[in-house]
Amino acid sequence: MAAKDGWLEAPYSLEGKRIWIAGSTGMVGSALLRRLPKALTVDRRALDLRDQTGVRRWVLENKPEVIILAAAKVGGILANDTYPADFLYDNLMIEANVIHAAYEVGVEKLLFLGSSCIYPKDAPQPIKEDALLSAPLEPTNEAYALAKIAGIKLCQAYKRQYGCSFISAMPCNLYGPGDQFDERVSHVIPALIMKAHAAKETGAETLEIWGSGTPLREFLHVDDLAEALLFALRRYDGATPLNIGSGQEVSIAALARMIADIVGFKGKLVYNKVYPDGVERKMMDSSRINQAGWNPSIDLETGLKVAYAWYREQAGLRDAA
């Protein structure tokens, strides 16, 4: 039975449940898999989540009782702005196929992972969940945001029409092990780590930062998010999407300097204002999940050191100075 604001009076037990992590090879999925090592997984080469028939067949055969829908096509500002059709189509198909298959087989609980970009460009800060659809979106990632909004609304519709226990969680900007260190699609933190490391290794005197450096952003370590998602699965059953953030914000300029210091680059940071900043400030109001009992435990500096160590290991740079 759900209590006020969607929080359960008695926690839902995950013990012994067949849990499918859709998107288990991604950053969020990998963090969840470290906590749920017995979870069901399927490689994207074996199952294209954009294929409705394939998804339905796989779910019918494997009969998951819980689904965490962390699979998505993701990327930074440049990728979103360059490939809007891919971001809209792929994400719409993934979420529609998985959510509908979950309904068809009677999945007990589904958690859909959204994104803070669903909120309006000029939403009041910090952003509350009720800001959804209250004003226009940020143009540079509108396609991805629209797809994620559709996923939220799909979960709400199945809950309203069929009584399905389908919930949605909206994390702030994420980083950590498993992130995409690819200059074509990387988000800001992995992009800065790669650029700072390369600048240090080549002895460069300057490090170019895209944009003005003034925007403020909130970052959450992926391991903190994984803990929050499991908390939400056990405790939350509301229709309203649930914000999950760190509660701390930092300017891109301060972030870049922090990363440069961690990497060991001592040169000058130069800002290229030809590149878009995106929204000036994006801070989530995570008070609902905080008041229910979850709070992050990894501070930004510690998390960035872990992310850089992971990048060096994956890139074969263990012995780098």
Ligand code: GFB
The other form holds:
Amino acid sequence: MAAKDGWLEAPYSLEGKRIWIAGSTGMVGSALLRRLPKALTVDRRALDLRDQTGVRRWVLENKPEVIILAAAKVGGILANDTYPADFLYDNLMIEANVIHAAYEVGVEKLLFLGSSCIYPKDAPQPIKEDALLSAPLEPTNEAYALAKIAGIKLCQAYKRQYGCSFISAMPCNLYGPGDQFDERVSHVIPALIMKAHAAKETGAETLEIWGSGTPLREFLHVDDLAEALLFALRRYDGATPLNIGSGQEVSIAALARMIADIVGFKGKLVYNKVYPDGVERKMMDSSRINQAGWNPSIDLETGLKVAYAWYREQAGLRDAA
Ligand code: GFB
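Cool, the form predicted on its own is there; where's the form predicted together with the named molecule?
So here's everything in the complex, that chain up top.
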């Protein structure tokens, strides 16, 4: 039974449950799979989550009892701004198909993952959950944000109309092992790790940073997020989405300096204002989950070192640093 503010009096047990991690090859999904190695997974070549018939069939055949919906089309500021149709369509289809199939098969619990970009561009900071839909969105990621808002609303609607235990979590900007290292789609951390490493290797004198360097971002290591999601699955059953942030805010300029130092790039950082800054600030208020007992454990500098080590490892660059 849900007690105050959606927190359960007795935790929900995941022990022995058939848990499906939808999106198990992504950064968040693989962090969850490291913690839930027996979870059900399905390869994207075997099941396209945008295919309603395929998703319905797979879910009815595999009968998960718990679903973590970590599958999404994601990308950095430029990818979001360049491909709004893909970000809106793919994410709407994935969410609608998985959430409806979860209802049809009668799962005990579903956790949907959103993003801090669902909140208004000029939301009061730190952003509380009740800022949702109170003002216009940031234009560079409006399509993705609208899709994620639709996902939250689907969870709330199935909960209200059918009593489903569908909850949603809103992480801040994430990074860590399994991130997308591809300049066209990367978020800022993998992009700068990749660019700083290449600049060091080629002996370049400058490193190009997009935008002005002044925007502030809150970053959370994906392993911290995975712990928070398991915490929420066991302890939370509220309709209101749950903010999950690190509480640590940094400017893009300071982040770029940190990454350059970790990678060992000694040249100059050059800001290219042709590229968008995006929202100036999006620091979330995560006090609800903090007060319930979850707190992050990986500070940004430690996490960046781990992310750089992972990048070198997977790119076969063991001797490069
Ligand atoms: O991480 P990022 O792409 O996402 O960019 P957003 C964050 C900031 O870093 C922006 C700057 O101000 C960028 O201009 N930046 C500097 C760079 N250099 C680079 C670079 O080389 N690559 C990238 N990508 N950025 C995304 C949303 O917004 O955040 C998504 O578009 C999602 O929808 C995600 O919400 C978490 O924080 O601006």
